[in-house]
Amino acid sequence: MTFTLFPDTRLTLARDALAGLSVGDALGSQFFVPGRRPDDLAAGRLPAPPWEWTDDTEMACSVVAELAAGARIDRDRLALAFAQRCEPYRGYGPGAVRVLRLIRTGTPWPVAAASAFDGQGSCGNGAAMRVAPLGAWHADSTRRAAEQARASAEVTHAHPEGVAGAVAVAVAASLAARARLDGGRPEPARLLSAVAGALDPAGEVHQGVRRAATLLGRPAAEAADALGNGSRVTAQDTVPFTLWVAATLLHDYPAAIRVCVEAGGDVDTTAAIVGGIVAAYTGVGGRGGVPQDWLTAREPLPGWVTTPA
């Protein structure tokens, strides 16, 4: 079915995905604090607010602001926004800080991104963690979501797997937002198949997504063990598991976030990715959506992204 997606609808979908991403990021980061246990969340014992968000949210906010300003990714402008807004205390990795410092001091982003990891470029999960709102914005076109995700990734991630991780997440979020508009829920295997179809079959992220489809219906711990939980902080060991969680629990934001917390690993990032995709489908509040008390507990987002365009 072909339909027209108006700018205000796109922005609403992207902001809902950003809400889900930022709450997942902020809540997930609380479980790096000594003494916090996943059992607490399962029992309904939430960490005391405010829940501070990390680099995942800070960069996702720049992506949403870029879309709100120009409806597309301008790589030069986005790279500079990432660099100028980078607050290292938010948890940026050393490699990201170095790339963004180079951009901030005048190095062209293609050169800065390609310099990471001795010229290999980064295959980290940073491009994937920030991109779900972009996918939701493009609810009418997974092709466009993939193209724009690639553009948003390349400013910091020159490695093909780092880019593939962003494409996979964006396509999943696009499909989730489209399903919300259509009033249905995608069958998990079909969602994962559609994501895999947007990726290079020779890539590790593609292979991981295919493997995730074979694990549907299995316990979450088994899926995390087979696919990775982000402990290596790469797209390859982060994205397949997060897509397994999102496909399995697309209708239930709190349950999806709990699975990420219980799986351990790079919890703020896995919860950010899953939260962004799932919230693109569920929205905020209501049955299965981002709980309002969780949203209230999350540290407020920057004014430059929350102010209507």
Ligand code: F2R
Given for the second form:
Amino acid sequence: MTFTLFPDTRLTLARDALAGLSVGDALGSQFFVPGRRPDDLAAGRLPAPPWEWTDDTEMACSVVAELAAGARIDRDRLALAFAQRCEPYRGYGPGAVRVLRLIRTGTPWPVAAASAFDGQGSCGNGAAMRVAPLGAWHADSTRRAAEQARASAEVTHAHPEGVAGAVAVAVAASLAARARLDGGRPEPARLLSAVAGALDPAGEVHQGVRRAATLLGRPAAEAADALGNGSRVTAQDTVPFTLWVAATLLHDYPAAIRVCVEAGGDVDTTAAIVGGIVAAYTGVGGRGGVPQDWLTAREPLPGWVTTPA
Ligand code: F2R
Ligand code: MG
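The form predicted alone done, now the form predicted in complex with this ligand:
To see the whole picture, the full complex is given below, headed by that same chain.
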């Protein structure tokens, strides 16, 4: 079935995904504070606000601002926006800090991104962590979501696995937002199979997503053990597990975030990825959606994304 998606609807879907992404990021990063225990969250004891968001949210806000302004990713503009808005204290990866400094000081983004990690390019999870709102924006086309995710990734992540991580997350968010519009819920196995179908079969992210499908129905700890929980901070070690969580708990944002927190590893980023995909389906508030009190506890988003000029 084809349908027309009006710009306001695209923006609403992308903003809901951004709400889920930023709350996941901000709440997840609270669990790096010594003394915080995942059990507290399971028991309903929330950290004291404000929950400050990190690089995941800062970069995702630039992606949404870019879409709101031009409806597509202009790589030159996005690279400059990432570089100029980067507040290094937000917890950026070391490769990203260097690439963004090069771009800020005039190095063209293709050169800067290709120079990372001794010329391999970054396969960090940073291109995946920021892209769910872009996928939700493209609820009408997984092909377009994949193509635009690739464009958004390339400006910082030249390694094919870093790009594949972004494509996988964007396709999952596109399918989640589409299911919300259609009023159905994708079968977890079908969702993972559709994501895998958008990836290079020779890649590690692809293989991880296929493995995730074989672990559906197993305990979360077993899935995290087999797939990785982001502790290596790479796309390969982060994206397959996040897709397993999102596919399993697409209808239940709080439960999905709790699973990320309990799995440990790169919790702000696993919760940002999962939160972005799941909120593209559940929306904010209401049954299964991003809880209003969690949204209130999150540090406000920057004015340039909430009230653009
Ligand atoms: N930096 C972090 N998390 C560590 C600190 C967690 C916590 N706050 C604490 O206090 O303990 N988080 C941020 O980094 C991730 C996004 O990273 P991005 O943008 O991809 O950056 P980078 O530096 O390019 O890549 C991240 C790491 O991946 C490994 N890596 C990348 N390319 C590689 C390659 N070609 N070969 C080998 N390793 C590669 C490196 O370890 C990089 O440092 C998010 O989690 C964000 O929140
Ligand atoms: Mg972070």
